[in-house]
Each structure stands twice: as structure tokens, then as C-alpha cells.
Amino acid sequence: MKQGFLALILAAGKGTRFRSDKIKVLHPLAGKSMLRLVVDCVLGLKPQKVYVVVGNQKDEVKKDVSLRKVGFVTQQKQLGTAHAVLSAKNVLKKEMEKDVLVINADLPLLRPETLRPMLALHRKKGNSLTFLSAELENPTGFGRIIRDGDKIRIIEEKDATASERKIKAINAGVYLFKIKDLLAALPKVSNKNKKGEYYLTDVHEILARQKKKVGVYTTKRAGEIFGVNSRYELAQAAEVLRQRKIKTLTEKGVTVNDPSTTWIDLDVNIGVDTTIHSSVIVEGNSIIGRQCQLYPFVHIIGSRLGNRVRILTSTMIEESTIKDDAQVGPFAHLRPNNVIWQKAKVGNFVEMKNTVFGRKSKAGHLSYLGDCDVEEEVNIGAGTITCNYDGKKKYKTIIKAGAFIGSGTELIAPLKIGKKAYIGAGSTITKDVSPGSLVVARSKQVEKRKKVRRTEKK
């Protein structure tokens, strides 16, 4: 639209069919809440201002979209959609000559390109109201559009007769109003219906009686008109978003070997020529570089991978950074706040937490490194453990460049291992080690021959 318009997103209801302590529109799918998906769709239309109508759990709703440029109005009591819009009267009356887009917050599949033709039609026709419609094979959950010649009437599903419920033409819950006509009509809406609520759809008939221009835009993208009212429908919507995301990635040069078993959240970015093998999950705002390989059963959450990184089978990575040409796995677990530098290798059954692991350093297998700074070209032998926690506080271990940590070593933090120091296998290190030193800290082996009594079965 050339002229600026406002947008109003209705998000005050609870959603009782979800049977949840969390209101419906805050439930996530593909890494975003239902509300955030609708907010992002609306922002894609470039409105002058977006307002969210809040009610139930309003503080949580505000927090969920706090990073978006939106305002809020409160519906103190949830008395219906018309009442929700009326709650925004004070902000709407400041822009009486503009239009307002009103949309329900439980339509997570809508995209801006689906709504743009509706906005264009509204402007072209000079309508007081234009609403979005579609023909659905399963119209359950939506109000129906009743046509009588040139006359159009909207009836809510709960107030529809059995024959009216068979109608496939639905009201999608998206409206574009001239603000001055909307505010004049809202006080005339009645709550004489089965639910005792003030329906926004009644504004249509009020405007029609006043000979105002009312139009309908029927979209051909009926698959996007999907209202989420149950957890099963939430799963169905999430599946659509999953397929959309994977299709978009493949079009940008990413190989996804088995789309049916791959889950990638909407905010994930993946570079060209990266290959995603089967049963991979990538969540949050993760960034995967170019020419990476993610092997089966890899699970990545909120992490950043450089180029040519290999993540081997059955590895979990949480909120960590992995630099170019590094390799992690198989069966490794990176807990939050790790940085794995270029060409480093983290191998089988290695766990790390809050650790910086240097360039070309190696931890091949069966080790735990927590609260560590490991410099370049360090070798961590099998079974090495940093003992970083005394029950109250956590302490740091520093391992300088080129050090060699023998297998089965316990490093008792706080501790510093000097550059190119060598720790003998099976040592328990409690004191700092000087650069270039060889340290062996084992109990003395004692052998007493023929002193062991064996109990033999006869």
C-alpha cells in the first residue's frame, strides 16, 4: 500500500483446547512462537505501526516479541474479537484517515506475499472493509461466508446451522478496515449469540447496512489459511514450516539427503554446499558455514559453525562456536560456551563445557574438559578429566600450547600446564607445571607376590 497503514494482532485469548498453562499463541513451532510468526508476517508488509492486543499472560507475550518493533494494548476482559479491537480505540483514533489490518495471532502459516494482493485490492476499490477468504476442504474452526446474490454474510461456526457448516468458503480472520468506519461501527456490535461475545465479523453487516463498500479477497493459497486450535494442529503447522525451510535451503545450494527425517528451525542459516545427512536437528539461530558435513543424529542448538566443519554421528552441540575445518564427534557432547578453533578435533565420547580448545588441538576420546583454556596443538589423552568443581565453586584449567596430557590424567583445578609440558599417563596433577617439564604423579606400584587369596569353586 502506498499510504501508510496500521496493524493490529489479536493475541489476548487463552486457547483452552490446548490444555496448557501457557497461552496458545506462545506455543513454539519451528523455533518461533505462533505469535512471533504472525508478527514477522505482518512486519513483512511494512506497516506504519504494529500493535499487539494482550490479555492473558500479557507480560510473557510482551517478552516473546520484545525484539520486534511493536506496541501493545491491553484487553482487560476477553469478551470477543470486536471487544479486542475496541481495546485499541485510543491508538486507532489518532490515525482516523488511515487503514488498519486486523489479524488473529493463531495463523502461523501466512506469508506477506499472500496478504499483499488483499491490501492492493482494498486500496484500489476504496473499501471500508476487505476481508480474506479461501475455499477449504476442511473448513472446521473458521466462520463461514454466506452468499445471497451480491450480499455476503459471515457467520461464526458455533452459530452456524448444520447445512451452513458444510460451506467451504471461510472467513480467514484477516481484515482491512478504514479506521474511521471501523470505530463508528464497533459500538453497534451486539453480543446476542451462543457465546455471548462481541464478534468482529458483525461489523461487516453494520457497514453493509450503512451502504459502505465491503469486499472480499479470496486467496488461491488456501494452504496458508490454517488456524491452530489444538496441539495436533500445532504439529501439522510445524510440519508445513519444516518442509518450507528445507525447500528454501535446497534452493540456496544446501544438500538435504533425507528431508523426511531432518528438522531445521526457521532462523537457522546454512551455507552453500553443506550436506545434511538423515536424522539431523538444527535449532535456534544456529549458523552453519559452507561445505560442512552434518552426519546422522547430529543435534545442534544455537551454535555457530565455520566452513568445512565436520560433525560426526550422534553428536550434540549447544550454544558453542566451531571454527573452520574443525571436526567434532562421533558421540561427543559440547555443552554451552565452547569455542573450538581451526583444525581442532574433538572425538568419541568427549564432553566439553565452557572451554576454549585451540587450533590443531586434539581430544580423541573419553575425556571431560570443563572451564578450560586449551591453546594450540595440545594433545589430550584418553580418559583425561578436568576436576573443576569442589562442590561450591568452579575453577579454571589453563593448558598452554604444545602440551601433551597423557591418558588417564586428572587435572585438579585451578591449574596451569606450561607450554610443551608433558604429563605422564595416569597422573593426578594438583600443582602448576612449568613449561617444557615432564611430570609423573602416580602412587607407587606395590607388588606382593603370593599374598592374594583366591576363593575357588570346587
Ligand code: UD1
Contents of the next structure:
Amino acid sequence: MKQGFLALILAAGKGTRFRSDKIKVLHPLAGKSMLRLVVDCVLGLKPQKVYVVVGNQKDEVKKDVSLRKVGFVTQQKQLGTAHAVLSAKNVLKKEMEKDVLVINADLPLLRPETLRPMLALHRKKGNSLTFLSAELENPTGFGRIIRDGDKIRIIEEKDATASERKIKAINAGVYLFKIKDLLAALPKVSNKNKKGEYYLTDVHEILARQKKKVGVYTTKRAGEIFGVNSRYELAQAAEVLRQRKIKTLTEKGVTVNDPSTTWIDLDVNIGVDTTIHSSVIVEGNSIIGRQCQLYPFVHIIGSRLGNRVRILTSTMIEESTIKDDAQVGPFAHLRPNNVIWQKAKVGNFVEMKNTVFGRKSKAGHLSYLGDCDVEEEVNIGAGTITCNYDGKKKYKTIIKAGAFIGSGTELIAPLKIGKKAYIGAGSTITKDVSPGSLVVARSKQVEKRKKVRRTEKK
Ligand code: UD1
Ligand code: CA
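How about the form predicted together with the named molecule, since we already have the form predicted on its own?
Zooming out: every chain and molecule, the one shown earlier first.
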């Protein structure tokens, strides 16, 4: 039987180089915070229990991963990575015979597949410490591995000499320790270095001196060893995740016309034979069905689309549901909380909010429907406006099945339009309309013949 292990994610630091009010690991890439990416990678390895070391903005950090099964330990002051691990002493002490995976929270590109062989190697060799390494073309920012015979130590970039900085073998910031040996070594770490911090990387040398087995697992997937320390690196890492997502989608049967301008968040699901045209953004945990068409400049946030839905050019959809065979856009805006039923059509310059729009209903042009309940096969004429707000409260408009709202109508809520009622164009409707009746509510046209005084000179 496989032995369980604990995992400890170091996320207490501020990330000064980001110059942000928000700590580094809360910054998002492809719709997930850096921390959540690392948490999900670690959970993919199925550890017995995951702890996150929190310090700076700890309430925000806890909230960020509230949907994941993780525990927390607090590091009051951020005195270095060894000190961060030491702050988890109490939870580690309870599992002395086990291993712990320690990982920096600023490695968003790591995948569980990359760490699995490291875990296997660690167990096979019975190491006290196995750490992840890679040969990097540009090792800037990383601790370098110094080998002296079979002795291994890590020198941090700040403390390294010019020739040591040329070393391409780096310490990635991922470690597997025997908990017993780790806890015995940690109190021996000093802070006599350029940064005045307690470096976790000093444990390597301490264990080696104690003749404990220290091993390196060098991954060939060097691209995943990417420590994000600046906003530029955040953008670079986001670009990698973006391309990964597009590749996965295409492999699953989605057509992406222009991968270079398509941004799809990691948690988005898209069905087969859907086509994504250029410059489309799909965010959050949106679900897009099969055989849909998302035309250029479409922006979808946290929404759910059925099958064969067409979203035409320059349309924004927020937190809404669109059922099979419906069509929205071009230039439409669905603000949060709409349900567009099957085969409905929402056209040019139509805005909706908190509205249910029934099966086969149509709102083709220039309308605003807010807090509206529209049943099936309703026609909303061009320029129809629901007046749903009196400055204090919002009111509901109900339009029953088969009703016809003529163009340029104002519907002053609260209001109910009966089944198959017909509202003449240009009406301002203030009272409920009974089923089947025709209502015209506009001022009468008055014609005064030959009353126009000519102003132009002869
Ligand atoms: C660290 C390693 C370095 C490695 C690099 C890989 C040390 C001393 N050095 O350097 O060898 O190449 O990562 O990315 O460990 N943190 C805390 N508490 C603290 C300090 C840091 O929780 O007191 C957390 C940070 O939030 C961060 C992680 O530890 O997620 C790493 O800290 P960071 O300052 O980025 O370490 P590096 O200087 O990059
Ligand atoms: Ca770092």
C-alpha cells in the first residue's frame, strides 16, 4: 500500500516586486490565482492533507482557496522559507514517520505529471530530501545547485559569486522531506546571508553534512519551472496557460480559428464542434455546448450556453444562461442573470438584465429589458424600453405568451401584458393590458393645415 504524505504550500510572503496592494500569489492567470493553480497541482498528487502557510493578507488568501480542501498554518512574521516551514511544526510533528511535499506558491506552471516521478524516486531511494531541479537557459532569480563531490548545496542568487551565477542547474522550489529529518534540521538554519532570512535551501547542506540521503530530481520539462516574481513574468506565465488551454480544447474537438487572440479561462468547458472565431474571451467557469459559434469580439463571463447557440460579433454576456439554438448579437449586452430560452433571438443593441426571455421570442433591435419575464413567442419591437426603476426600487414587467409589443414602446413597471395582447407602436404603457386586446397609448397626431410660417426669404 502506498504511504500517504502531507503537502505544505508556502504562501505567506508579500511579493514586493509586484508593486501591488494585493499579495503576489492572489494575482490571477487564466482565471485562477497563482495560489489556486499550485493548490490544484498539489491536489492532483493526492496527498493525505494539504496545508497552506499564510501570513500577509491571510484572510484574503483563505477566501481565495475556500472551495478547496486545505488547512492553514500562520507564519506571523515572514522571516524566510525555512521559517515558513517551521511555522507548520505542530501539524508536521503529528506525522513524524511520513514525508512532506514543500512547494513555493509562485510556481503556477507546474503539473502533477511532472512531480509524480519525483515522488516515486524519493520513495524508491529512501531519501531524506529530494528536490526538484532543471537546467535552465536563463537561471536568473533561482537558487543554483553547487556540487562538491557527492555533496550538494544551494546558493541563493543574491549570495552567489559571478561564476556561481553561471550555473544553469537550479533549485525549483519543490521539495520532498522526511518529516523527522526536516524538523531536526530546521532549528540549525541561520539567517546569516544577504537577505537576513532563514533559507529553506540551507537544509540541503545540513542534511548532507549529517550524511542523510539528499537527491535531486531533474525534470526535462524545464518550461514548467517558472517562478513568477514580477508582473511581466505573470503575463508570460499566463500566456503559457492560455496556449495550453487552447491546445487541450482543440484536442477535444473545438475549432479555434485564431489561437493568438483567443483567451479561454482554464475552468471553461466547451463542447465538440463549437467554433471560436478570432478575438474571443471566455471567462470564469463558463460552459459552452456543442456546435456553437462564438463570432469575433465576443466576451462571455461565467455563463452557460446550450448546443448550437450563436453569439454574433461584439457581444458581451455576463452570468447568464442561453438555451439550445438561441442567437444573441451582434452588439448585444446580457448583464447578469438572464435566461434566454430555446430558439429565441436577441439582436443588435439589445440590453437585458435579470430577464427571462421565452422560447422563440424575439427582440431584434435597440431595446432594454430589465427585471422582465417574457414568455414564449413574444415579439419585442425596435426601441422597446422597460422603465423598471423609479430611482429607489426596481419593478417587474411580465409579458405573456404571443404578445406583440410595437416599436418605440415604453413599458412602465410594475406591469403585466396579457397573452396575445397587441401594443401599438410608440405607446407608453402604464396599466396592465388584458389578454388579446389591442392597446394604443400615444398622443393623437394633430394636423394644422397651412400653419407653417415660412422663415426663409424669397
Ligand atoms: C526560493 C528559493 C530558491 C528557488 C526559488 C524558486 C529559498 C531561500 N530560495 O527563492 O532557491 O530557486 O524559490 O522559485 O527558499 N514565503 C513564505 N514565508 C516567508 C518567505 C517566503 O511563505 O517568510 C513564500 C512566498 O510567499 C513564496 C515562496 O515562499 O510563495 C518563495 O519565496 P520567494 O521569496 O519567492 O523565494 P525566492 O527568492 O524566489
Ligand atoms: Ca520566488
